[in-house]
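A lone chain, given as structure tokens: the form predicted alone.
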Amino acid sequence: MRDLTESNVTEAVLDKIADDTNPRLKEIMTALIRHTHDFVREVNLSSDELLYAARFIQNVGQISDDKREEGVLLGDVLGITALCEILGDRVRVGATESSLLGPFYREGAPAREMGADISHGDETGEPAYIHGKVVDSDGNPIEGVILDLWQTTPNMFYEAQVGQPDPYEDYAYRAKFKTGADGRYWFLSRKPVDYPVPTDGPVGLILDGTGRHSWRPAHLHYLVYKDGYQTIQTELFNSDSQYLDSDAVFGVKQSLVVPYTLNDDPAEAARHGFTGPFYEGHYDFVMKDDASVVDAEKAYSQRASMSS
């Protein structure tokens, strides 16, 4: 028997690793206790605030449900996804540049018919007309792609929290759609809107104790994904919005910023349903060979939830 030192204590943790682990959770499981042992040192961690975190972990998971994720938000806006994300992009060059998933993603959207209404009618906001194309690194159409998209409500809430101001039908503003032969895709809606990330947990005292906003520029969510293709997770961003610069959550890439344009044309307007102006949004993504993805929507839905 030793006693634990200063000196000693990252060492003997790491010493109870088994020969026979799982090389990468060897790595990183060995990394996390260097890295946090040094963090302790460094800022001289008080057993009363190694409790407090650990209460504050325990908050996290408590407010999480299946229509929210706590962890998911703290790990957004502490910087670590969007630095994830950054360093996937590199196995993904000549893609679409992926972006968050964020903390408000829901499996189960319903499949919907190209050019629908993922507003059910909703008259509140602006209308919008988005749309464009899914095609490969070499500029052609690809057929069969989903679209996996959602967006907030006019009201700055997605239609699953609890506490929206408005009665909406369940995925409202969430659909999924499949291109055709031609690899394009079109679909109404309003026009997404800037909204802050909830701060009524425990992410909410980070942002508040170090003098953070809480605000997100206006944006849809997209998975595009399609077997034999990388799956891209993305989100754009309406070019207009005033914390493009200052996300929250730090998402923002030039690449997926949008502009929507404001169409004032009678018959255009007509030709979509609309009965007077509308925005108009554009963009096309670009979809990299990958063989070894094979039944792309189980895979992502496994990753999504965590489950195995």
Ligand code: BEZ
The other form holds:
Amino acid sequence: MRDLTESNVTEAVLDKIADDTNPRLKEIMTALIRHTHDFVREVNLSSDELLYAARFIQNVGQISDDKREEGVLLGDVLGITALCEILGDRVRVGATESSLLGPFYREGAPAREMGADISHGDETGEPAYIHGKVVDSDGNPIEGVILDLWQTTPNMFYEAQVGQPDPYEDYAYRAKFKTGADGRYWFLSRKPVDYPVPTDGPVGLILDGTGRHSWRPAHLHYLVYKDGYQTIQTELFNSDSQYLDSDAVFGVKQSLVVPYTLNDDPAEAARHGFTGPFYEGHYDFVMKDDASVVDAEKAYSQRASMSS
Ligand code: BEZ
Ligand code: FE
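Could you give the coordinates for the form predicted together with benzoic acid (BEZ), as opposed to the form predicted alone above?
Up next: the whole complex, starting with the chain shown before.
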């Protein structure tokens, strides 16, 4: 028997991986073991620090439930989620770029009539008319695309979020719209606002301890899908947000930044059912065809629920 040393302990652990292990699992576990051992050597991690880290991870699990995914948030603030999306964009070249799903996606948003007000008549915040179209790589409109979208209420919380100070109707600020033959979509809402990620759990300790703020630039989340096309999971960010360059979870890409222009034409306002000036946001989504995508909605909901 050989004593374990600082340099041979890594190989000793790697040798334990059975030859018939699933190849992808083997690849991931091998790299995980190598990198974490290198990390421990690099920072000369003490046993007390390791215990602290273990308890931190336990706390991440304990505070999580069906409305709060602290583990997802941990990956987000460490930039790991953003990195995965950036890597994924290598196979999505030519389509609208992706961004984080975030922990507040809810399955089951109601299908609404094109043009509906997703705020359910909320009179707080700033009125907004949001529109655009969905096209393929050649610029042709795509019919029958679902846009499943969600945003915070004007008081900076998602409608079902723990801590939401005012009661909002279930699924307010969430909706599914389906494009017609012209590929267009349009709806009414309130202009998205900047908001902080939750800091009352263990992830807040990381932000606090490393002198980071918790703000995200105002945005609207979208899942855009149709069989035969790659699903787009993205966010569109208000161009006037002060946090575009310092998103707490690193989701911003230049191509996803959208101006909201103030429209004070009374006739236009009346046409949308507004009583005064409103903000107008416009964005066209580009989808990349992919014959392997079938049952896109189900595939996506399975993926989303894996993280809960
Ligand atoms: C969000 O956009 O909802 C979000 C994303 C990552 C962490 C927290 C919130
Ligand atoms: Fe969000």
